[in-house]
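Let's start with one chain on its own, the form predicted alone, as structure tokens.
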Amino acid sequence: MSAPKPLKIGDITVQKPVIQGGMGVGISLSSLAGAVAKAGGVGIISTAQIGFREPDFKEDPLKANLRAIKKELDKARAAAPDGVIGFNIMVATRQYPLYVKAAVQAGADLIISGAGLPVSLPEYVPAGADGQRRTKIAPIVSSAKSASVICKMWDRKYQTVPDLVVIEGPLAGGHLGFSTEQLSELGADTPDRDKTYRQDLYDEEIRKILQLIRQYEEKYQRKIPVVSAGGIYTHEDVMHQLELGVDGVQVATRFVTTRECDAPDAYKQAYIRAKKEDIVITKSPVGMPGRAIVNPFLEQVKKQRQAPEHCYQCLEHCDRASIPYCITRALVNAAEGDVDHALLFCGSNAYRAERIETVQEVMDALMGAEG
């Protein structure tokens, strides 16, 4: 098969069809996103508690986060003036519309949105008279059903369609758009998932999503690019996805162990030390399954609840009185290098990391241009 083609998102052309996945808290900020954009891909900054280093974060997390959105984008732009840079904004975020509007105002090229169905996203990023948006919008879907719900709603309520669709599969890191039962059916929840994972079943789901998107392409007479994510680590993985018919890939875990990644060295070393059996499915405080590295923190919260000492106003639906621990505190600990008291989100392939690479080396490897 020929080399991967550039990814076109409306009037934006991305030379290398690789979107770097958004990782919060503080793992994909301006350094990583700027480096990926400079290397020809799409750099994505996570808005999840993006202002955790701001001096007023504890007292006013919303104000700190909204301020940090522009600061991080400006720094990424300085590193890659001609690059494509955007944000990942979770639907589950409290005050979600304010985050989206702040990203648009800051000048984001793209907003990718999941952790819930972004059915109202076009309301906050309206298109111009020509149907084009300056800031492109992309929902994350995990099934043909969720893709159908979003496209039907956007079509009916806003007379628009996504500028891009991200399909996130069951081998992804962090919060997953699957139930524990679905993960088990797909064989994506075991340490031996390399042997048990039903790639064929999820490949079929990707084809169904592509078929659905084609219907909306015909209706609106415009190309809607689709990228797939989850478990993509090598050039062979990239080519397999492209052969299914997608236009590009989203990769997150492979970029964590890069020199430019915003994560502290202790976090990166946790990936490098991890063995296959250390990567597990855990239940987050918001009830969603997630993939993370086993560490003393995960072992401890299995045995005893860690009552939150402070509310950081992060998620729309969070019952402080009953959650097993504060996810913001656990993820901020990770971003600050306190890995024994942290939630270490990761993708299924984190154990494959053996050394610190550069972003350029990773991009070359994904594109099959090594050596």
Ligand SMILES: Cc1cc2nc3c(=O)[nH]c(=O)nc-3n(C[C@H](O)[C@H](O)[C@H](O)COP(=O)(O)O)c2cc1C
Second form
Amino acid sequence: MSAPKPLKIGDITVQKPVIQGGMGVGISLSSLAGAVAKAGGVGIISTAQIGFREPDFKEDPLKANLRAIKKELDKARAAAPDGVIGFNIMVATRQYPLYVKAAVQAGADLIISGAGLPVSLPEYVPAGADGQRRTKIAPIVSSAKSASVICKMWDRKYQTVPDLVVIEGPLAGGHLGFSTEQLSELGADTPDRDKTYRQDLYDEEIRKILQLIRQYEEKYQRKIPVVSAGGIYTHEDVMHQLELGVDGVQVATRFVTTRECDAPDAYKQAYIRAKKEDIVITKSPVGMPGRAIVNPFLEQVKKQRQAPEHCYQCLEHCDRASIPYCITRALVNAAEGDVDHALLFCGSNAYRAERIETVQEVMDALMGAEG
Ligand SMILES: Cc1cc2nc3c(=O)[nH]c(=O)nc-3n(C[C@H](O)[C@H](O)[C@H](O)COP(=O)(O)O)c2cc1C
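Next block: the form predicted in complex with the named molecule, after the form predicted alone:
What follows is the entire complex, opening with the chain shown before.
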């Protein structure tokens, strides 16, 4: 297998086929995204409560968030004027279309959208007469079934196909597109998942997704690049994915423990301290399983509900009366370094971090260009 090749997303060329995965709240903002873009990959800013540092965030989170979208993109662009920079926007976000439109208007190169199926995304980012979009759009899928639902819908309703597809597997961080039963079948939910994980099963799913995408490439006579994500930590991991036939990878966890990552030092240190058995699957108030580091907060909410004190209008569907805790509060606490009162999202490999690296070091390691 030859060295990784640049990733082409329509008319955009990314020198290194590495997309830094979006991480909310406040973990992937302009500093991390700008540094990754400068190092030749794709920097992705998460729009999840992106305006949490704005003075009016508590009173009007929507206004604060929409304003911060432009601010963060401008800052990342200043760090990497020629880099490729985009946003991760969760479908579950309340007022999702407004976030997408704000990202397009700010001049994003790419929008990656998951945590739900982005079935209407092309409506807010229409293609021009030549079939191209200035801002590329990419759904996140976890199975051939979800990839098929999105492609069928976009084809029928909008006569379009994704500019890029992100496949996110069961070793990823944050919310996962799998049920707890599926995670268990794949052996992705045990403390010893490096031994129990059925990589063969998920590799087969990736091949199925690639086959499906090929049908749409033929129909539209254009290349649809695919990247895979979840548990990719080393050059060997990258090469394994490329051998399956994908065009690139999306990596998040390994970028958390970089100097440039927007997370506070206490958050990065929680990764460095974490042991394999500290990384658990938890059911988040969003109703999806998520992966996080066990801490006093998780222990406490398991025993007793923490009634939300304030609503930050984050999710389209949230039953304030029954949720175990407010996910915005728990994630903002993490972003502010109050790690004992926070939900510490992480990927299955977070325990492997031993020190703070630079983004350039991580990119070199992933590309196999160390030393
Ligand atoms: C701390 C953290 C926060 C994340 N937040 C989001 C998010 O807001 N939206 C999203 O679509 N994915 C989110 N993810 C998933 C990543 O974008 C990425 O696809 C995944 O974690 C890749 O696996 P890896 O972390 O093992 O590299 C998050 C991941 C982490 C580790």
